[in-house]
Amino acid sequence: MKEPKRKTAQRTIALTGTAGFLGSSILRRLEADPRFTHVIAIDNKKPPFPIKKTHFFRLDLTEVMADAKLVEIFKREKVDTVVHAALPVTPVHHMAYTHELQSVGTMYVLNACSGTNVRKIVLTSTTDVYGARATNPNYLDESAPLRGGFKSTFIADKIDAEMQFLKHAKKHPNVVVTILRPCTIVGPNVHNFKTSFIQRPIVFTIMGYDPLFQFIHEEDVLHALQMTIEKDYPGIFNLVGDGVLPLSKVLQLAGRIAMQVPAPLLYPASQIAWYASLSPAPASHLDFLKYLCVADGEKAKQVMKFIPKYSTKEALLSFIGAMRLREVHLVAAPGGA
């Protein structure tokens, strides 16, 4: 699908979930960006930093009506981009919340672009979705089944959500419509479960287990996110680093002490501390230290020419240099994804 020939500063982007690390990072770029005339933070609470050209609404995806005030600000704002970034990366224990604000809140934006002349959707997703599971080929590329939330209702909420954006393209095809599936995020300004797990002096993990992970830097995720709101890009993609590390790897240039619990130990260990609020994730999430979720990024190399600039290894390690500056106190903890 052709872009229509406009300048860019034409164009009105909206922004959900401007209070998380996505999408306050995205609308800091378009800030800075003259190109970008007009630009809608929505969310329950401010960016992070002053903001001068957005214009900010303050609106709770979960509340009744939620659409319907979306309908009013898309229409009188003349919406024509919105990139829906306010899926949450960490798990909480209010569950219901989280529940709310993934699948109806996503509801809610569909609804109010199907009611609109909104002309592009981007969905910030995760490459969590395809599960880690014994049957996973070595790489997953985007047509791979999400079986992600046949334990997690955390993830299975993700999934709700692009499922909710495939049926959005389908019934609406005139809409440029993007998933993007971004591996595990880390980088100097990235605080979320997985990078908490990393920071634990001790990291407890499946005995017989060395499963392999990637990562993909905060700044191409970020780059990615923009050439998606510049260029129409339809369809999945997933975001990852070149290269694979395996967990013993990780834990071993982060300086960490890995400690190897049998799994009919850990689970039941790992889901009474969840519940203590002494684990940042549920027991289910431990799948991800035992089997393999390796994705494919080949596709978004081919089709968006998207390259990363870090390899898995660099991003970690920006990650990890950032942590021990913090470690010492040089610099300020980051904000959560």
Second form
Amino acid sequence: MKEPKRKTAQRTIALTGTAGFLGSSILRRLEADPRFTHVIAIDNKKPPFPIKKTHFFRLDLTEVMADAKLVEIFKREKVDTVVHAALPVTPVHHMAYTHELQSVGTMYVLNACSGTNVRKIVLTSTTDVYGARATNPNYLDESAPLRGGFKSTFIADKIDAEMQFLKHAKKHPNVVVTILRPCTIVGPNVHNFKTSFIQRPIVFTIMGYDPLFQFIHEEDVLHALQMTIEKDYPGIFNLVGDGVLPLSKVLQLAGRIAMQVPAPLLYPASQIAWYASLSPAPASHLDFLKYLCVADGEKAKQVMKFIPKYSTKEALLSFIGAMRLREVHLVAAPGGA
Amino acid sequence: MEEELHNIHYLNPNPATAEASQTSSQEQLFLRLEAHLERMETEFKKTVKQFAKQDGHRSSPASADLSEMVHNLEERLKMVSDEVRQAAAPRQKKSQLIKLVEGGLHLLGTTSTHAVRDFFVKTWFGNAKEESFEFDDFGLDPTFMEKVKPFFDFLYQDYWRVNVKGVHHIPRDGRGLIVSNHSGTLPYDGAMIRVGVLNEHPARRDVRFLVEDFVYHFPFLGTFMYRTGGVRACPENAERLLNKDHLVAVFPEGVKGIGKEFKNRYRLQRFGRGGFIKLALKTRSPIIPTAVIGAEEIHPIIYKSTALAKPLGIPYIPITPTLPWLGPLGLIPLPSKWTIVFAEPIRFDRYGPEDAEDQMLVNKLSEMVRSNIQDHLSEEIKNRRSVWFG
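Form predicted together with its partner chain structure, per the form predicted on its own context:
Full complex below, order starting with the chain above.
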């Protein structure tokens, strides 16, 4: 290397998906941190807050030749680290677009990475890729097979993105490839289809099934993400809060009414509700209300020394507290009279 | 508008109503509240003015903001008092009789509505005092366990009259693998081993028993198993439990054992592929061979239908003297007399975790444990005079 070695934080960091929750939150962190001087944000929407030092590039990752444009940006800005957070958390009705964004968008990003001097790439995935199956062991480690995509194309695209990252790691052994798999993220600022599931006054669950759930607080995820940006941790890491809670207790803590419906009724009904935009997710996601999908966060603890601040229960309570405040605020909001 | 509000705000209590009814005392309370608020407001205004004077013209925009805030506050307070007044007003017009009837209804109502409310709160939200929000890693609910313990104790003491031998062979602390014969259509034997060790062992150790996959395909049953200490049988789960120094009960016969036909009772089936030996070698845990006698008679399976069971996702449909014929009553197990024998622990200290790869050795050790259990079974059967009385 001819270039004088710069500290990790001073290298140029490119973030994709900065309009989404994870992308925008990590961008906010990097904005506030004076150690990071060169940050660029790539998305087709502006970040949801005013940016000062970040350079924003408006680019739709699904458009044709997006990789050429990315190469241009990466070369001009001398990008060193890419955080690919442009995978949507919430399923959308426009399945073709989601597929384009998750699979093809990832391909474009990786193409651009191999064409330039990108030294580190980080992907934010989810533990949903393991899939909820009756034959899952209680704790899934990183080597467990990814079986979430059998029913859901949404998760299948996420798995495809992960596979592309792993292939990239094989092709370019000197590139640090990190895949983070956080479990369900909750917290005062999170809004995705899983939190909106808890926010409904009556929640439909599957009769006779009460699987264990796992949550991680948004701050813990962002902390882990920042750790991977600052230091090199090649490999796949599950990010989970300590402890588990059954679904029934989750709903009790949230003060929601659980309506138990037999599985043969609930699956078609929720698929229809999904088509009618009444349900936040297609019926294939009901598997997560039926069977276990709990990940083992031991590797992140051992290798990354990542100790989550919030346990599963604490993270959930933090989310519920914020949710209640929001509800009260809606009732007592001034301005009407 | 402003004046009207003002009028309502400064309204004095009507002396005629104040004398008579109960509601007037409420009214007075409200009025006192209003007066308090009034005083607070004036004080607030005063202090704001003082601040404005002290700071001079530099803070004049701020003081303007503050006065606006005060104004808003005032208006809101007035609205509150207005609402309170409206709520209190109609009660003044009621006659004594209506009040009496209302009071009676209220008395009746409180008891019934409370009961109804409590019922719904209990069914929907559960009683917060009785429910726990702490679960162990595998979904065992200590509070639920406490609730169902009497039922298991009834099965253990009165129904099957379980006799436990050799409980001192179970280590006081540290890991241990209880290996037992399997039978009974549903995993009652695991539950009874658990209750037996909990009741008879001086250290009151908690046994986690592994349960076949197919149980977890059923609604309710799988959840019940998790809450009461069962764990889905897979090597990852068992290894995790043993590494945390738990006592784990495994049934290497698996589905072949739990659905054993009556003619094959107390004949141990093949012990899988020796997964439990690999487990013991990997985690360096001692094996406690265990024989459960009596469980193989609770559901005498005459015939197994596998073709009909496939669409249901279960391994077989058992036909017993009672099962399809008596309907749900056929699910009640027969009251045989049980004996659980814990034999001397077998340690594999000579071998290390790397020997788990040696399939020949694993098979040899597996067969050794199997014959050990079979010996204990045969001996107990020989000494047993009656299936029902032991």
